[in-house]
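One chain is shown next in C-alpha cells, namely the form predicted on its own.
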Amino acid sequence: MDADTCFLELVRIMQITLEIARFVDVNPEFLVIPVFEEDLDLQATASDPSRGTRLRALREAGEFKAGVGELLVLYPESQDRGKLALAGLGKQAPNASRKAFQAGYALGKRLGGRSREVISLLIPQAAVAEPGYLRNLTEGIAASQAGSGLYKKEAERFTIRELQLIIPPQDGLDRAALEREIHQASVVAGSVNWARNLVNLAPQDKTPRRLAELIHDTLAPLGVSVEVWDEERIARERLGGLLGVSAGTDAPPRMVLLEWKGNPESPALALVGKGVTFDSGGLSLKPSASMEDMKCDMSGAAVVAAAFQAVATLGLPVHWRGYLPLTENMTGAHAMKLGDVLTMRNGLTVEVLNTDAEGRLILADALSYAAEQKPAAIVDLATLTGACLVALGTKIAGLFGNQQELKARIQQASEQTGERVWELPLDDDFAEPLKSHFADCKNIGGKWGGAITAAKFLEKFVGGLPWVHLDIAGPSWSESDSSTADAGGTGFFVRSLVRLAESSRSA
C-alpha cells in the first residue's frame, strides 16, 4: 500500500444526522444511551417503562457505573426491538463540556470495535443544556473513527457510516442551531484527523517537499491561497535559520505561506507552525529512544494547516495568514556545527550551541517574516522543548505571551474545547542566559527554565506585535493507546484555533 493510499483511507467520513424524538418513540437497530455518573435514575428512559426498567435495574445493581469509556450492550428481549447500550460520560461536574471530547472519543472507539452501519445516540437533556457539550461530544465521536495504523494491512477500526443524534423534545429547542453545531463538529473532527494523519505519516513519506505538496493539494481547492518557497527562494528571502537547520539533509527545505480571506477587511491573525519533519538532533545527536517519535516534530505545522482547512470549509469570515517552515534536522556533511553563527531574517545573529535546539531557529525566520506583514497578532505553535514536558506533563501545553488580551482569548478557546494550556512567565531576566560573546544571542540558555528561555528567544523576532507562543510538546503526541486517545499524533489545538476564529467573527 503506497503512502497516498494509506493516508486517504484513514480520512474517515461519517454522516451525522439529527432527530427530535422521545425515547419511547424510537426503535433503531442500535440505540446508545449516554449516561452521566450522577444520573442514577436514567432520566432519558423515563418515558418508556418496558425498556427503562431493565436499564435502571442494571444501573442500580452496579453493573454499569457510567465511567468514561464504559459501554454495556444489551441484546433485545424480542425480535421487534433493536440492541440497547449504555455508554458512560463520566461525572457531570461543573464545566463538564471540557471533558466531553474525551468522553465522545472513548465512546466512538468502543463502538468502532465492531462493524456497525448506523448508530443512534439518545442525547441526555443535561448534555443539550450545557453550552458546548454536544459539539465537543460529537467532535470526539467523529474524530475517534480514525486510528493510528496508517500502514497496517487490515483496518484497526470499523467506521460508523451514520451517527444519528436523537434529542428529546424540549421547550426552546433550536433545531437550526443544533444542526449548525453538529455540522461544525463534523468538519472540525475531520480536520483534527487530517492533522493526526500528517503527524503519523512515516518520515520518508513527508519530506519537506512532499508535506508542502500535501498541504497545497488539500487547502488550495478550498480557496486558501497557498504559496510554496523552494530552497532558492528561501535563500533569496534570507531565512538563515531555516537554511542552517536544513544544511545537514539532502531533502531540501520548504516554506509554505497560507492565506484565508474570509473577511479581507478584518484584522489579520498570523499563525506560525514549526515543521521539522524529522529531528535527529543534528550533530547534538538525540539518543535512539528519544528519536523514535521525532516524525511528530512537525505537529505545529500540521495543526496550523488543519485549522486553515476547518476555517475554510466552514467559510468563517476571518482573515488568517499562515507561515510553515518545513525541514529535516539531520547530520549530513554540511550540517550545522556548534559555534556556527546564523543570520536570521530580521538581521539578528545567532550562535548555535546546540543543534537540537533547531525549532526556534526556523521559527525565528517565520516569525520575523510574519511580523513584517504587520498582522494584528501572531500565534505560534511548536513541539519546542522537553523542558515544557517536565514542567507540565503530557496533557497541558505551555502558554507564553506579551499581551493579556490575546492570551485571554487563547485561554478562553482552550476552556471551550478542553485542550488545556497553562501560562508560564516571560520575565526579562530569562533573557540573560541567551546572551552570546560572539553574536547577538545564542540559541540555548542555561540549565534551568528551558521552555521559558526558548520563548524569550522567540520573542526577539515578533517585532513587538501582540504574540502568543504555545509549546505543545506534551499534548501533541500520545505515546500509548488509551480509552480516550490513540497512540501517535493527537491534532491538539486544531479545535481551539477554530473556536478562536469563531470568537473573532462574533467580536
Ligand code: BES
Given for the second form:
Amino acid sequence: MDADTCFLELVRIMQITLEIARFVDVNPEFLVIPVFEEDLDLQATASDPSRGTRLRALREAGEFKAGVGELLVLYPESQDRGKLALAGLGKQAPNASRKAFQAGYALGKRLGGRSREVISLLIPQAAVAEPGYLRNLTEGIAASQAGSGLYKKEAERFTIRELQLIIPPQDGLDRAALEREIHQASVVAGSVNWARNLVNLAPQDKTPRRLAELIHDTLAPLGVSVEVWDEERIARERLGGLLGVSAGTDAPPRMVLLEWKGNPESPALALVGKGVTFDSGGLSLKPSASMEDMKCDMSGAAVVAAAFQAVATLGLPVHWRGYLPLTENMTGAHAMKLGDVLTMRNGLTVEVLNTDAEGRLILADALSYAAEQKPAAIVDLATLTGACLVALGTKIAGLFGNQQELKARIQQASEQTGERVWELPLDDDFAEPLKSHFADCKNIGGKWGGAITAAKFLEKFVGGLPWVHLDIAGPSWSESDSSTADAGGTGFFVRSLVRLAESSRSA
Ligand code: BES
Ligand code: MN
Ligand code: ZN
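What would the structure be for the form predicted together with the named molecule, given that what you showed me was the form predicted on its own?
Below, the chain from earlier opens the complete complex, with every other chain and molecule after it.
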C-alpha cells in the first residue's frame, strides 16, 4: 500500500446519528446497551421489563461485570428484532473523561472486528448528565474504527457504517447541543486517526518532503494556509539546528508553517511540533531495539497538524500558527560530529555533544522563529526524551511552562479529555549542566533529570514569551495492543488541543 492509499483511509469518518426516543420504543437491528458498574439495576432497560429481567439475570450470574472493554453479545429472543449486547463502561467516577474515551474505544474496537451496518447505542441517563461524557465516549468509538494495520492486505478493522445514539426524552434535553457535540466528536476522532496514521506510516513513506505534502494536501483545502520551506529556504532563514540534524541524510528537510485565522483579530497561539521522521540517533547511534519505534518521533508534528485539521473543519474562532520542522536523524557522511557547533536561528551557538539529542536542536529554530512573530503564547509538543518515560511512565506527558495561566489552560483541556499531563519543574539550576566550554551552551545535560534539562534547553529559545512544553515521548505511542488501545501511534493530545481551541475566544 502506498502513502496515498493511507491518506484516503484516514479521512474516513463514521456516520453518527442521534435519536431521542424511549428505550421501550426502539427495537433496532443491533442494540448495544452500555452499563456503568454502579448501575446495578440496569436502569437503561427498566422500561422494558422482559429485557430487563433477562439482563439482570446475566449480571447476577456474574457473566457481565460492566468493566471497561467488556462486551456480552446476546442472541435475540422473540420480542427482539435484532441482536443485543451489553457493553461495560466501568466505574463512572473518578476519571470519567478518560474512562469514557477508553470505554468507547473498547466498545468500538470489539464491534469493529467485523463488518457491520448499523449499531444502535442506548445512552444511559447518567452519561448524558455528566458534562463531556457523551463527547468523550463518542470520540472513543469513532477513533476505534481505524486499526494500525495500514499495510495489511486483509482488513482487520471495519468501520461501522452508522452509529445511532439513542437518548431517552427528558426535561431540558437540548437536541441541537447534543448534535453539535456528536459532530465535534466525529471530526476530532477523524483527526486523531489522521495523526495515528501519520505516525504509523513507515519512515520510507513519510520522508520530510512527503510528510510536508501530506500535511499540505490535507490542510490547504480546509482553508489553513500552509507554507513549506525547502532546504534552500531553510538555509537562507538560518535554521542552523534543522540544517545540522538533516546533514546526516540524503532526504532533504522541510519546515512547514501553518496558519488558521478563525479569528483574525486576536494575537496568535503558536503550536510547535517535533517532526523527526526517523531517529536513528545519528553518530550517537541508538541500539537497534531503541530504534525500532523511532518512526514515532514525528508525533508532535502529526498531532499539531491534526489539531489544525479539526479546528479548521469545525471552523473554530481562534488564531493559530503552526511550526513543524521535519527531518530524518541519520548517520550519513556529512552527519553532525560530536563537538560540532551550530548557530541557531536566534544566534545562540550550540555545541553538539550527543547527536541523539536532535529534537531540541530543530525545536530551537522553530521556537525562535515562532517567538519572532510575537504570538500571545507558544505550546510545543515533542517526543523529546526517554527520561520523561522514566519519570512518568508511558501514559502521562511531562508538562513544563513559564506561565501559570497558560499551564492552567492546558491542564484544564487535558482534564476534559483524560489525556494526562503532569508538571515537572523548570528551576534555574537545571540549566547549569547545559553550559559549554566552547559555545553558548551544549545540547545535553548531565546524567539525571534529562526531561528537565531538555526543557531548560528549549526555554532559551522562546524569547521570554508565555510557553508550555509537553514531552509526549510516552503517551504518543502504544507499545502493544489492548482492549482500549491499538498498538502504534495514539494521536495523544489532538483531542485536548481542540478543547483548548474551543475554550478560548481570543487565542
Ligand atoms: N526521540 C528520542 C526520545 C524518545 C525516546 C522518544 C523514547 C520516544 C521514546 C530523542 O530524540 C532522544 O533520543 N533523546 C535522548 C536524549 C539524550 C541523548 C540526552 C534520550 O532520551 O535518550
Ligand atoms: Mn534522538
Ligand atoms: Zn528524537
